[in-house]
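Consider the single chain below, provided in structure tokens and representing the form predicted on its own.
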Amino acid sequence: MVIKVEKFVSILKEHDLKVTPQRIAILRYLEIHRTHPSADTIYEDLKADNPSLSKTTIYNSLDMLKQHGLVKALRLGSTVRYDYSTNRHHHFWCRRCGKIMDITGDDPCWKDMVGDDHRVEEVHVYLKGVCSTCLKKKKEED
């Protein structure tokens, strides 16, 4: 997958953020790897091509990108994972393989719970269970 650097330069400039090679690398990584990686995974994968990269830079950059709405942070259990897709969606977390999958669609039930008197800025929903791939493997093993 070829993704032009200019895309990320433009995104950073649109949000009045300093354009740095590290921020570009993180955004590019997250767009390619839609697996909801942790900061440590991003660091481990990027440091091979960027030997001077530090974990602190990764964490600070992710925090900055999150503050500007360019990435989402998902707290699943004790781990924070990052999502490049900032449109409203939910997640399914497989307790067997650990894979996190996007679930599209809107769940309007939260509107009934909070009414019109509040401004909802974020909704975090994740479903936990066993994914179809793991269920299929289990069935084949039995």
Contents of the next structure:
Number of protein chains: 2
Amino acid sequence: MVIKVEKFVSILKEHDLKVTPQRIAILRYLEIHRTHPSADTIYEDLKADNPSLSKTTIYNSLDMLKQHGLVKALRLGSTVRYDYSTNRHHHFWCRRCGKIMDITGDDPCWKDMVGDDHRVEEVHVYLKGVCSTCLKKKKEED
Amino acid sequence: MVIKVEKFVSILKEHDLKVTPQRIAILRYLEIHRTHPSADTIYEDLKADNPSLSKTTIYNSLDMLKQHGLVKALRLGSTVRYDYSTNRHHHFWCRRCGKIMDITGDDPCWKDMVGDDHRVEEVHVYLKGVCSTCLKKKKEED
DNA sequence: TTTAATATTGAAATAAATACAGTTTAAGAA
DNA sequence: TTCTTAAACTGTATTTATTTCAATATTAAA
Ligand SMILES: [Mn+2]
Ligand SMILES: [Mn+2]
Ligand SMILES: [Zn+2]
Ligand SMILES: [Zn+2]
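To test you: the structure above is the form predicted on its own. What is the structure of the form predicted in complex with the DNA?
Time for the whole complex; same chain goes first.
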């Protein structure tokens, strides 16, 4: 556990960010919970350990971590979710169970799609539907 | 002009929707303005002709038109934009001029990306960057 | 023209995010 | 270790987009 904390201390220091318990807690939370949680979920869960935690701090910290490439923000519909995995990948969002799953595999060639004219800086993609688990459950219900 | 209105009257009737001046105005606006306007932009522009227009009506109508597949809603970042083109296509959003442009061309095979396990019902994609026009302008400035 | 179901309106409520001012803390200097 | 100060944290207030709701108006059918 202490080792874990040291890891986040290093990460923050490498990016010349002040090391605060709040930032460590958020990074640690995101490394453990790979569920793409929302700012509010992170806040509610971390409040248990630190009752004086402010939601503003969650927003500020997530934003700063995002600026430094330490976390990624995804927007799925109207909700913003945070991801500790910062490599390029896309997501599948199950409308039934709400789970957000990583899509691995080849990424289509966006450059080809848009052509050379525009400069593509960000690729925003998510697929929505019903996940395999939910589909199986539905079958069992029949 | 009258002919145009008749067209939207037909469209609404075909979908068993009550024909109201507000709905006609919104459809007409979206057919003319292919800029992917927001609900608020539509509201502000239509209010000129109909000062008693309510923003709630804009939201209600857009939602109903969307349910019936007569318009499509896109979310780019935090803004929801509406599109009269309901065929599947994606968008390029220029962070400099704010323009939202249609991406034409081949659509990657999403089914392959996600596999057969999940049932894909919606594909949400947009690319963001700087459009060719803005890139040219930048060059001229140098 | 009458009627009833539905749509429109405007005000109030909601929710996510942001702004801000006062307080606290991290981290470097003494 | 203590002091110092810039930066971070907190809690409240505000903003913005959207939704809810009840009263009123309109559509479409009889
Ligand atoms: Mn992910
Ligand atoms: Mn379009
Ligand atoms: Zn599911
Ligand atoms: Zn541009």
